[in-house]
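The chain below stands alone and is given as C-alpha cells, in the form predicted alone.
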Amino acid sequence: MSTAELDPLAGARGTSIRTRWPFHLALAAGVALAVGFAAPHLIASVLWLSLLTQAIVDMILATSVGLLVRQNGRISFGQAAFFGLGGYLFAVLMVREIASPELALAAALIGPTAIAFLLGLVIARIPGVAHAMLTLAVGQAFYEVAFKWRELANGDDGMSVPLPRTLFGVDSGLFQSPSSMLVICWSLLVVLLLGLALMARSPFGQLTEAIRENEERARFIGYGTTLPRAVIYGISAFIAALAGVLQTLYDGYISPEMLHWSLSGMALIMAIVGGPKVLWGPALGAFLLFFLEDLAGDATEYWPALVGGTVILVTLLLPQGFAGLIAGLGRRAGERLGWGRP
C-alpha cells in the first residue's frame, strides 16, 4: 500500500512540495547569499578568509567538471585547458595592451566558451575511454602552448597580471581583498547553481539527461543529439573560464599549470568525491578536499598518500558521493515524514 493510501494528506503534501520548488530554490539561494555576506563579518582571521575563497574557486571549478559529467554523461581530462584560457586571455589581452581591461574580461569569458562549443560539435558523440583521451590532448596543446610561448606570456615563468585601478568602475582592489573576494566568488558560485537548478529543470536540462541515458532513442524519437551536447560543452567551459579569470584577478599572476591535465583530474577527482548526479555536489567533493590536502600537508609530508587513500576509500564506500548520501537520507527522511519525493 502506497504512503498516499495510508495517509490521504501525504500525496497532497508531496504535490504542494514539488510545485513550490521555485520558492524553495529561491529560499535555499537567499540564505546561501546571506550566509556568504555575513562570513567576512563572522571569520576574523585573514589566512582562513584567504584559504576559503581559493577553495571556492576550486568549487566553480568542480561544478564545471561536474556539468559535463550530469548532463552529458562525458569524462573531461581537459578542463583546466578553459580554466587557463580564461585566465590567460584576460591577462596577455590587458597587459599587451590589446583591449581594454572590461573587453579582456568579457573576451577571456566568451573565447573559451567558443571554442568549447566547436569543440563539441566535434567530439560531442565520441563515448569513453576515447573521449576523455581527446580531452586530453586538447588540454595539453593549450598547455604545451603557454609553457613554451615566452613572448605569450613569459613561458613556463609565469606572469605576474597587476591590475587597473578600477575594474567597470568598481576599484580593482576589492578583487584583491580576502574578504571581498570571498564573497564574490561565494554569490557567483550560488547564481551559478541556482541558473544550473533552473537549466535542468527545464526542456532543454531534460533533453540533454534523455540523451545521456539514451543517445539512439533520443534521435529515432526526432531530436537532434550534437547540438545539446556541445552547448553543455559551452556552458561548462564558461564556468571553468569564470573560474580562471576570478583565480587571475586574485592571485594577480597567472602560469602553466593552470591549464595542466593533473589540475584537470584533480578537479575530476573533486566531482567524485562530492558526487557529480547531485548539483552541489562537485561543489562539496571540491571544498572537503581542498581542506583535507590542506590539513594533511601540515600534517605529513607523505600527504598526497593520504589524499589518495581516502579517496580510494570515499569511491569504494560511497559510489554516489558525499551529496549522494546527504541526500539520501534527506529523501528517506522526507518520505518518513509524508512529503514525498523532493
Second form
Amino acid sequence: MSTAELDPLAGARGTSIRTRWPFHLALAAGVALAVGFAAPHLIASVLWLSLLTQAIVDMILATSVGLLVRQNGRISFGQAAFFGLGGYLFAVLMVREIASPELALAAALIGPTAIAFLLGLVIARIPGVAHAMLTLAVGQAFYEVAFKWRELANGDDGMSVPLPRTLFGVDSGLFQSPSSMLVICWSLLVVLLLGLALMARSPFGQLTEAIRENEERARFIGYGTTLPRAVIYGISAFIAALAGVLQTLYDGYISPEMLHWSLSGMALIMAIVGGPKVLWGPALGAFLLFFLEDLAGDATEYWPALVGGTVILVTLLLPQGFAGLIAGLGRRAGERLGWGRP
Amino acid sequence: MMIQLLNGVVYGGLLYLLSVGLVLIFGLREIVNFAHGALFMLGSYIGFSIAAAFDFWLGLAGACLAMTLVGIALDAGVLRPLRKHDHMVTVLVTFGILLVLESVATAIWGKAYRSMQPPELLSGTVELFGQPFPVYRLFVIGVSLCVAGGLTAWLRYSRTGLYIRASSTDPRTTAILGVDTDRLSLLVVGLGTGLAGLSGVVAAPLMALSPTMGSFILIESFIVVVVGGLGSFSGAFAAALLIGQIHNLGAVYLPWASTMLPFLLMIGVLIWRPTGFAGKRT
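Given the form predicted alone, corresponding form predicted together with its partner chain:
Full assembly next; the chain just shown is listed first.
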C-alpha cells in the first residue's frame, strides 16, 4: 500500500464536511443502532438471525485486524491468538469457578489487551515480513498451548462452557438467543466503530497515523513512536478478545481452532477484501466473505476454493477493497453534488 | 542418541528442501509464499499417483517436472502481474492460492489419508550405531545434501547464480544494473516450486498424505527462513538443521513443549536480531 493512499479521508476533508462531521457521525451511528434494534422484528427466520449474529462476530474480529493496518500500518497473521485468548480466559475462569462471571468477563478482555500491549512494545519495532511472521509465530505458540494442554480445556477436543444464570444481572439466555444476541453484537460493533472513528480524529489517532506514514520523521518532531504503536496493539487485541468472548457466550463452546493461524489469515483476508483504509471496510469484508462462505458451503464442499478465488480476484481487480470502491464512488458523487473538496 | 540426531537431520533436510524454495522466491519477488506448503502437498500427490501407476522413480521425476511447470505458470500468471502491488497484497493472493490448491487436491484425491511405500531398493534397514535404521531415511539425507551441494555450487560458480545471489541481496539495484529479473524469476520460481515438489515426494513415504499435510511443515519452514535470515541461502541451511534437531529432540525429551520450541526460538531470534542469523533484510 503506497503511503499516500492510506489516508481514508483524503479528499473528503472539505470545509463543510469538517465542520459537520460530528453530526454526520452521530447520525450514522444512530441509524445503524436503530437498524440493529429493528432487525429481529423484521427477520422472521431464526437461521438467518443466527447467521447474522455469527457474521457480526467475524466483523468485529476483522475490524481489530483492520485497525492494526489502518493505524499502525502493520499486517498481523496472529490476531486469532487474542480472539481465542479472550474466549479461553473467560471459559476457563468460569468453568473452574475462579472468578464470578462478571470478573471473568473483565479479565478476558483486559488480559489479552495487556499481553498485546506488552508484546507490542517489542514487536512494534520490527517491520515488514518479519513482523508478519513474528505475529504468526506468537499466535501459533498460543494455539499449541491450547492444543497440547489437556488439563486446561480438554486440549484438542475443546470444551463446552456452561453459562451462568445471570451476567450483569441480565438473564444469560439472552446471549444464546439469536434475536437478542444479534442486537447486542451489532450495538457493540456500532459503538466500536464510532469509538474508532473518534479516535482516528483525536490527536492520538493523528499521531499514530503520522508514525505509520513516517516513523523517523515522527521521532524527529519529538514523539516516542513505540508507545503509541503498542497502545494500538492493545486496543486491537481488546476488540479481538471482545469478539472471542461474544462467540464463546453465543456458542457456549471453545476449541483450539479459535486460536489457529488459518483463522488469523481469514480475518486478515476479510479486512483486506473489505478495504482496511476505510474504517468500516474490514467489517464489510467480513460480512461479504461470511455469506459467500455460507452460500458456498451449502452448495459445495470446496468452499475454500471459492473463498480463495474471491481473494485473488478482489486483490487483483480492487486493490482498495470493496469499501475503497464504494468510498471512491461516494466521493465522486459528492464532488458532483458540490460538497466534496472546497 | 545418535539415531535421534540422525532423525533430526532427516527432518532438517526436508525442511531445507522446502525452505530453500521459499528463499529463492523471496529473493526475487520479495514475497513470502503461503502457497508453498500446498505446492509441497500437490507434489506429494502427483508423485503418489504416478508411483502407483508406474514406479517410485518415475513419480519422483514426474512430480518435479510437473511442479516446475506449475511454478513457471505461477510466476508468469500471478507473481509477475502483481509485482507493482504492495507485497503484502501478493502474500494474501498466495494465501488464496493455498485455499484453491487444497480444494483441488480434495476434489481429485479425496480427504482420506493416503500412504506411499518407499521403493523396494530403499525399503530395508541398515545397522547404524547398533540399531536398525531405515535406508529410506538415509536416502532423504542424501537427497537434501545433493540438492544443497548442487544448489550452492550453481549459485556460487555460474553467471545465473551470481544474478540470483545479487537479486536476493537487493532486487532493485540488480534490475537497475541490467539483469532481466522477470526472466530470472521464471527460472527461480520454477526451481523453487520444483524443489517443493521434490520434497513432497521425498517426504511422502514418511508421512500420511492429506490435502492439509503442507500446513504444518509450511509454518516450520517459515520459521527456518526467518530465523536463517530472509533471502539467505546458507542461513536457511543452518536454520533448517537446527530446527530439525529441535523438532526431533523436543519430541523425544520434551514432548509437551516440542511443537512450541521452534516458535519460541523464532520469537527469541527475531527480537534479538530482526534480520535473522545471516540476513540483511527485514
